[in-house]
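Here's a solo chain for you in structure tokens, the form predicted alone.
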Amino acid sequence: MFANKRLGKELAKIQQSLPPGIDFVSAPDFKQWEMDIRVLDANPLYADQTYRLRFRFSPNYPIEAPEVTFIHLSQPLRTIPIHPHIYSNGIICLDLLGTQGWSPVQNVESVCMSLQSMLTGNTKNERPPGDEEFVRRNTQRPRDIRFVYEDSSV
């Protein structure tokens, strides 16, 4: 119930205005939303690209972080960005999305801005180490994965 109230307020704000490079796509209910993000600087890795994010909310939101993944679409074309903290299946290794880094003061907009910033600062055109093995073997939902956050350089 609290999640629905909070998400209703966030949705109303998002539909009024968003920072540059972030676009609202859909929110058919208070369980799943989609947003598009773009990198606005001159980073050649992400030039002219738009990426789709899927947010999944538990009834415990905002106490519990949303599950956020990049998704691939063919129409409109949306790929999964290549980044050392983004697996090829769209799962994102970011402390903000884990139990240690999440705070209820965060919201959909701030998560989008953090991901924009993460992409903006990246200079490595590579996937995380072990990407293929992780994608092949992982059966857990993103929120159940216990990442070890060691690399703060990207």
The other form holds:
Amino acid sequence: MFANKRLGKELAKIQQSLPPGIDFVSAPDFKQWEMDIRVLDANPLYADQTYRLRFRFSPNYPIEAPEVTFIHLSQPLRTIPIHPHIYSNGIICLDLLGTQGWSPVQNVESVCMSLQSMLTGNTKNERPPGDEEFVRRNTQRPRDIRFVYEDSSV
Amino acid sequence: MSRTPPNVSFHRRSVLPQRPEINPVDPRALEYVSPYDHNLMCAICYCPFVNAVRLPCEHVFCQRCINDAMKITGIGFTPSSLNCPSCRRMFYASEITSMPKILNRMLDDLMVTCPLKDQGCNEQIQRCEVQQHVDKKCAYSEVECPAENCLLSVLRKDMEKQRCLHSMLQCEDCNEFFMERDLESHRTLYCEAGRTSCPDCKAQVLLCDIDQHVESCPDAIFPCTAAKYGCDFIARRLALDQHSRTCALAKLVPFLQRQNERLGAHEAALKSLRLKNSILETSFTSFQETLGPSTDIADPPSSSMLASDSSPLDSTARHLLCLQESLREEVSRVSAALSELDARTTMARMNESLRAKEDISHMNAAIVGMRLQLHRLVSAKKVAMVRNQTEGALDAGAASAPEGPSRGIELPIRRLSDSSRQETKL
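Let's see the other form, the form predicted together with the partner chain, since the form predicted alone is already up.
Next comes the full complex, this chain leading.
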């Protein structure tokens, strides 16, 4: 497949320029990349915070969506943003990242921007319902979880 | 390049399961050498379109990209319908149309590096020829081992050794075992034990580092940097540095190099101009042919001007001009036909009006005849009335009352007979 070729081109572009609030962290190979995102406006929920995203690409990328999760780090400090669609283990429930919402014309940059705007538009200081139990019991990888997308407001 | 006798290989193939000889090249995984317009890049694979197809929403993708997308992201597992990856508008597989051939052909002409570049092939090929290159020509693609009962593969460039390169041999230096085909690359590139002495400074160096060493070895013997331009001084690196400070030719090297570059550029320009010129000449002669022998004395200046206007793409311009010429001929043919038609209709009209005129004159004659008749009748009646009056005056006393009406009836009867006579006359 051409996943590596395409990721190579995306990487070249990312290293040249990125939209404000999105930073490139590392891409040791074409399997797993890390990016940092910040919310730009003065949303009190996310003010002065930077969040780390981990992208995992399958060999079928971009036909298949990448697996995108927030990750927790202590040095530098990176937390999981609080949001009614983000579980506290970093798993994101967003149709864009599922089989149905994903489109092969999306790329790492556009996913970062979507997540950025998802955080920007949020006003609820809460986790998804059933967060604790989901976090405790879930052993699946995000791409194997069947999410039901019901809320179109955020 | 020689191979094992064909009958042998045929026999072997028929007995043993065939290995996948041809590895299909995915054009989307190639490295492009020539620059291309970024509008011609597929939004899925980020490569210049390969067999571009158009969706009803006018978005264009590679055929294989859209096929892949339909296979995996088809809604509800019905691959016959899908949303456009760009605008999410729904479409059916039957609505996909192909793009003009010229686009695919132009993109197929882009130069790419051989996909086996990592194995050592440095060739650059047109994209449409990559598969053929890998299958038939590339020295670094894997082919069947020429040995009869060996199932492994060798690089095509090793085929000419005509023997199996898969026997295990021991590296003289590190004592490890390698297949013969890999031994050479192991010794020159990877072996940690093989040592050789530098030909210049006699120091012991790792075999795999020898190239690097020679480049920096202070005792290595090199020719003067101006050797190309005629200086035949050869010395060790140190002495060479001193020499280059005094050598007049060495000082001229940058200048000479620039001159060479300019010369090369000029030659290239001349070549392209020559090509252009020849194209112009052929287009000019074709103009003359299309204009025909009658006009070619009068027209050359204008046609040559046209040809010089149509710069490098003059094959299309020529085509257009030919088209225009044929259209002009068509127009003249049509106008000739039109004038002929015009003449014919005038003739027909004239004939028709002549006949009408004749009719009118006939009628005129008839009317004159009738007038004459009428005149005669009127005068006859007058005569009769005059005679009646005179008779009445004569018989005023004797005539009875009922006789008057009977005479009055006689007149209409005569008039009737008169009118019937008139009809027969007509």
